[in-house]
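To begin, one chain is listed below as structure tokens, in the form predicted alone.
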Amino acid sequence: MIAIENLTKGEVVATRTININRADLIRYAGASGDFNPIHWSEATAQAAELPGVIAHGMLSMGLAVDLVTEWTNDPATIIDYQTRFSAMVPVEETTHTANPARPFDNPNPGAQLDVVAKVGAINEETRVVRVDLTVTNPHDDNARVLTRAQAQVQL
């Protein structure tokens, strides 16, 4: 259990690099029901003048906040989560580098996100901590993928 008394504003509480490949996009589309072809069809993405197939914004948002879930070890502690989408995450095709018999086990990412979770504010009276997430794309000059990504955590 996290002791609010031991936290300090500005403290980095977790970091992670998240790998994303096209198989992840397919799985997310099935789970979310978002089958927009810009998330799986190179031709559709190019016709829409995108840099290629892009990750779902909500997938990026969910992968980022999972870092907070692991830090707290309890998803129920997250009482609010908000962000703004600020950059696309192109996902290169790497399926050809995977074992054809196991395409969903592809170890080669088509994209990466770097996530840093930092204590942004502490309210000792309500025992709520604001965790600020910095989410960047190291393959796009560290472009910020999400801005003002903030999770309110009830400790």
Given for the second form:
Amino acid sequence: MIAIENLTKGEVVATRTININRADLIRYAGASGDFNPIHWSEATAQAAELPGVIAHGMLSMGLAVDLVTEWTNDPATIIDYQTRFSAMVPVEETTHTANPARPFDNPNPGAQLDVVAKVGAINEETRVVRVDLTVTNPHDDNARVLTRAQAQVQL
Amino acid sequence: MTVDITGREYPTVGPYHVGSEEIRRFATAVKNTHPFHHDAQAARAAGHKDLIAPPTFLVSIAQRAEARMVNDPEAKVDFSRVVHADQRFSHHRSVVAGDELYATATVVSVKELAGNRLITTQVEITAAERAPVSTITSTLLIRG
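Now that the form predicted alone has been shown, please provide the structure of the form predicted together with the partner chain.
What follows is the whole complex; the chain from before opens it.
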């Protein structure tokens, strides 16, 4: 249980570096139903004047919120979650040097996200805490992938 | 002539049955490892009806409703030029395995910005008898 009275605005509650590979994009396409070829076809991505195959914005948004879920220890507490998508995340092709039967355990990341979750605002009356997520790409001069990524948590 | 589609509401899509395997598959794809997404017993022990869907799970249903707008010839959306600009989920309650959901998309605004077009849609996710589940807002930027 999180004690709301012990929280401080600006306090870091979680950090994580998340690896993304082409296999993750294909898996997300299947799970979400978003089969836009810019997320799996290099030729299509280049024809669309993109730097290459890029991650679904919704994949980055979905990956980042796990820090909030882990912190609250109940996903049902997340009553609102929003973001702007401010930088694309190109996902490079990498060799599967690990067991090809376990493509999601590939130790060679095609892209990475650095995620920091901080307490953005505390409302003791409604017991709603806003968690601000900073999501940057260490392979792209720490470009901000998500901007104003905020989760409202009902404690 | 360009038709102003602001305020246009598209026919409701659904029902979509939210299955346990679909929740697990989506949670795995976004690496949301919390047991309430994967282990129904753990979710029930904490007082939930069944597996809880991840916070962004409803995008899969919302995008099917948004497709009504994308495929509307008067919306003039060239999908190969589309970039996702923003997204918001306002959950009125959690989505659980076994839910039957409907989705209704409405165009909130259409803006021109530096030669690009921004279309904001709102999708209301409802259960039976239009009971509110989630309000999902997203903006697509169509590169000019």
